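Here we start with a single chain on its own, the form predicted alone, put down as structure tokens.
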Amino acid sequence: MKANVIESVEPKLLPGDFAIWIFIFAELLVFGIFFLIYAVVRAQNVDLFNQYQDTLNREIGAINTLLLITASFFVVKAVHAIREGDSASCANWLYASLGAGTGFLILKSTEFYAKFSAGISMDTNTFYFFYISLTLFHYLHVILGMIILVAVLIKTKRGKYAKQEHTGVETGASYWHMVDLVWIILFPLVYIIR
């Protein structure tokens, strides 16, 4: 009579693959740079940043809030259902979470649009350069990021990931999940702390 052998799996620090959290604490690093800046020349001129945050739409950025935290709670579920070798049901939750963060990006362009057509740019002045440049830095992220979905989803599709192998699905979550993070610091700080 053979004795069960019960493998002792070492659980991983971080997950994903380790090269993806290089690139995620560089990037959450520059952006903490940026945001630090922002805040410090914010303080320098309060009463300019003031008056320009009023012109933003705080509901269209508390609507993009919500997007990007539900396309992450879908990438959630994604990683759950991968790791119980659900594969349809991972492709799906890929599907609604890369639906969200399409939903983020059209509304972000509208904003975009809207401030580009009223003759706004990054010279109007030093709030709204702050304004494009992180917010725009942010959506070339958010872009990057549904593309590094798209690629877990075809990979999904294809049974490249199985509930043995999962890392590239825990690896661009992990990466979405950086996205989702800055906004949750750049909405209030851009749009709603005076």
The other form holds:
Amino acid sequence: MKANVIESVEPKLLPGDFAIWIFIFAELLVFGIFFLIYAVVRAQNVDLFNQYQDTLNREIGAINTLLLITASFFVVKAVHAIREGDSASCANWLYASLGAGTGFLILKSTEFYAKFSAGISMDTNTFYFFYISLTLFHYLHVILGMIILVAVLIKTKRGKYAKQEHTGVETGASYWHMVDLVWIILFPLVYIIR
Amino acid sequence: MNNLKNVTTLWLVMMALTISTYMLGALGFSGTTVVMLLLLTILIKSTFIIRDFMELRGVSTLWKVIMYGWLGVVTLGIAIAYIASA
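Compare with the form predicted alone: the form predicted together with its partner chain:
First the chain shown before, then all remaining chains and molecules of the complex.
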């Protein structure tokens, strides 16, 4: 009878630079607290939040969710490509993810423009304070995520990454997935739950 | 190749879940049951992102506890706050 040898499987390291993960955990903590405060304040102002939630553009919110998830999918493909040593394919997938990210920023900007030109601001009421501050905070993170992906793309085009060494690609990917993860919670919480 | 197929499938599932989330909102559905369904959708999509896109499957337990713990506390907090006000 073959003895059941339980191999001790060494846990994988976190993908990319460890430093980015400290940053990711810190950002998730801030967003998590922000979400919980939103949920509690909403519980104290249900009618107000329901009333003004109806003024939000759910279509843009939904399309933006599809864009961010798709951008994340393209980033995963970029990581898989560089692991195969295929820099050209990795670059193409990064271009695609930047395209989807740009789509998010354009739609989000039009959404903000519509609100601000209607005279709405963070001072208008409690709902708008949370809606604008939360989505603007996330918007800035998308911009930072795009800047990181552009830097990774440039280094990829210069052949700096290879099958043996592609930590930078995984680092950029991890940050981008965090931006997507936050929006996956933010969209239903702010635009849908009522 | 299997991993790529798996990621593509997860992407399509998340797209479908997003559209269903939007439809619930657009059709004006509300109430505790709907919100619990929305939170379940959040949990599913977030797990896919954490496990398969961020590739935290197989990393040390500490990191998994941090990520899934964060997800659990946030969604549970939203659920409790909603139920308390319903």
